[in-house]
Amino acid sequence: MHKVILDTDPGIDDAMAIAYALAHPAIELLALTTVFGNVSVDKATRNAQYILDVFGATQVDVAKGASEPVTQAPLPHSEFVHGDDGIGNCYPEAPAALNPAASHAKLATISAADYIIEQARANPGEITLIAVGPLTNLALALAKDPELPQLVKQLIVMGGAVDEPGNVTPLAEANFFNDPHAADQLLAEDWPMVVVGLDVTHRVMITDTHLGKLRDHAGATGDFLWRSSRFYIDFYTNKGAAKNATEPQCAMHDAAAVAYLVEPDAFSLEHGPARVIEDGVAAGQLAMDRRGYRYATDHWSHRATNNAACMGVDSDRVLATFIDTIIEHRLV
């Protein structure tokens, strides 16, 4: 049993990882920390806390987190990829449409890098971070207790781009590009730390056909996945990078974070120190030395050697996983 935290600025496709980390039988997730992101992070919040309540999962704690990266100013949301309120404009107007037995009581009292620190130190090697937001919440945890990475079993991150074009810039992904400075101190310590990025999450791509199938075989779980995706999907196929696919389809990147906590062996790994550029026209740029050259320059000397990115994927059978995991484990 994978004991897990979700590190998330919810968004549609975090709505997807948050449906399969509750899903699958061999994960235990313990709670959503927000960040900003796709959206504000007292959106993010909210957003978390209404989709544990549409899954049924009101036994999984909320922990706000981070407003605005650690150096840089912040950047932008991205209403234009999620919808205005992140969830593709499915959130509720009428508060009398929440359940009022919901987990909107279960916030937690201390803020996100607090709480992660706190269930590190209680289950020491025993969680998994899985951070598919930028990694501020990280980075801050990291700052006040420097033995993190030691206390942790694993850092799975949905961010950055090694030989696939960037989807904010041609160079960066949006998760690196809106706090680098988290990232790169992040791939600077010595924990277990995998990078799921665009390289793979562009080929695990999610149809109408399959979001059919989940609306009409997984319940309400099954249903909010497939109205909130309506946004996403638009975006994808007129904007983003299925716009000349054959059917409406998006990516389900988060989902796919999740996806290598148990099905790691669907992953091919490249290994070696990575940074990710800070300013400039390459912000948020994921560069990793694959080699091991000796180069002109030592920036990625002295960092950690232990640093993964997948780089290939079997996307049929990740999202074969996806669906049938939902489909049969869902909450409701």
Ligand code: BDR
The other form holds:
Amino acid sequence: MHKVILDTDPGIDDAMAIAYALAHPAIELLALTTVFGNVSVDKATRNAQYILDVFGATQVDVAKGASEPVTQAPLPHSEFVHGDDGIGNCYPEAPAALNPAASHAKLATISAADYIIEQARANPGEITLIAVGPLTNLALALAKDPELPQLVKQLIVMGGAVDEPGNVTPLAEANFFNDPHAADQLLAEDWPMVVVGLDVTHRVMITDTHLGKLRDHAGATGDFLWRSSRFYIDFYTNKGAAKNATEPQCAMHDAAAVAYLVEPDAFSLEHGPARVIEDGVAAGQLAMDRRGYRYATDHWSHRATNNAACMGVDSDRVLATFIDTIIEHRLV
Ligand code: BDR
Ligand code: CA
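Rather than the form predicted alone that you just supplied, could I have the structure of the form predicted together with this ligand?
Following is the full complex, with the preceding chain placed first.
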């Protein structure tokens, strides 16, 4: 059983990741820790509680995290991708439902960073962190407790792109772009860290056929995934990466990070020390040295060597397991 803390900025594909983590029989989802990114941290936290309610989860904590990056000034949120409310304009308008106190999900009294440290210290070697938003909370936790990399079992990060072009600039992926300093700080450390970036998540495209199957066979969970994905699918199909696709579809980015935990052999990895460019025209770019070459100007040799990035994926298998797991094992 994997004890998981999911650090998230929900987010439509974040909701897919939450549904997957809740449904998978090998995952015990302890908490959602929230961060700015797709929306403000206030909306992300409210969405996290609401999504847990919709998916029927009553035992999962929510801890609110960072509202802005560790060093740079905050960038605009991505409402044009995820909707004004961050979940495809599916957040209910009724005032009672808007009250986060009505949520079953407990809001922790400590910050996301402190929650992560507390759980890692209480369960040494047992916690898997899956980070699917900007890496700010983890960088804050690491600064406060430098032993964190030795305390956690695994860190899986949805972010970055090694060979694939970026999705917010030609070079940068959104989560790394939103807090490049945090991403670079995490990649410096020796922890079992795997990056699930655009090199694979742009290959795992979930279509209306898949989402229709969830709507028709996965109860309230599938219904929400169908409704919330309308806005995101429209962005991908009319403005984004799936413009020329034969069927409406979108990347399931964050859910692919959960897929890596439960089906690592559906992915192929490459290793090497890695940096994230912190500013300038290439800000947010992931730069991994996969050759071990000795460069004259060297920003890589003193870095952790066990960073891994997913470079290949069996997307049919990942999608099939995702859909079957939610249909068979969802809570509601
Ligand atoms: C990542 O950025 C966010 O918009 C998504 O939720 C995902 O975590 C993809 O680049
Ligand atoms: Ca996300």
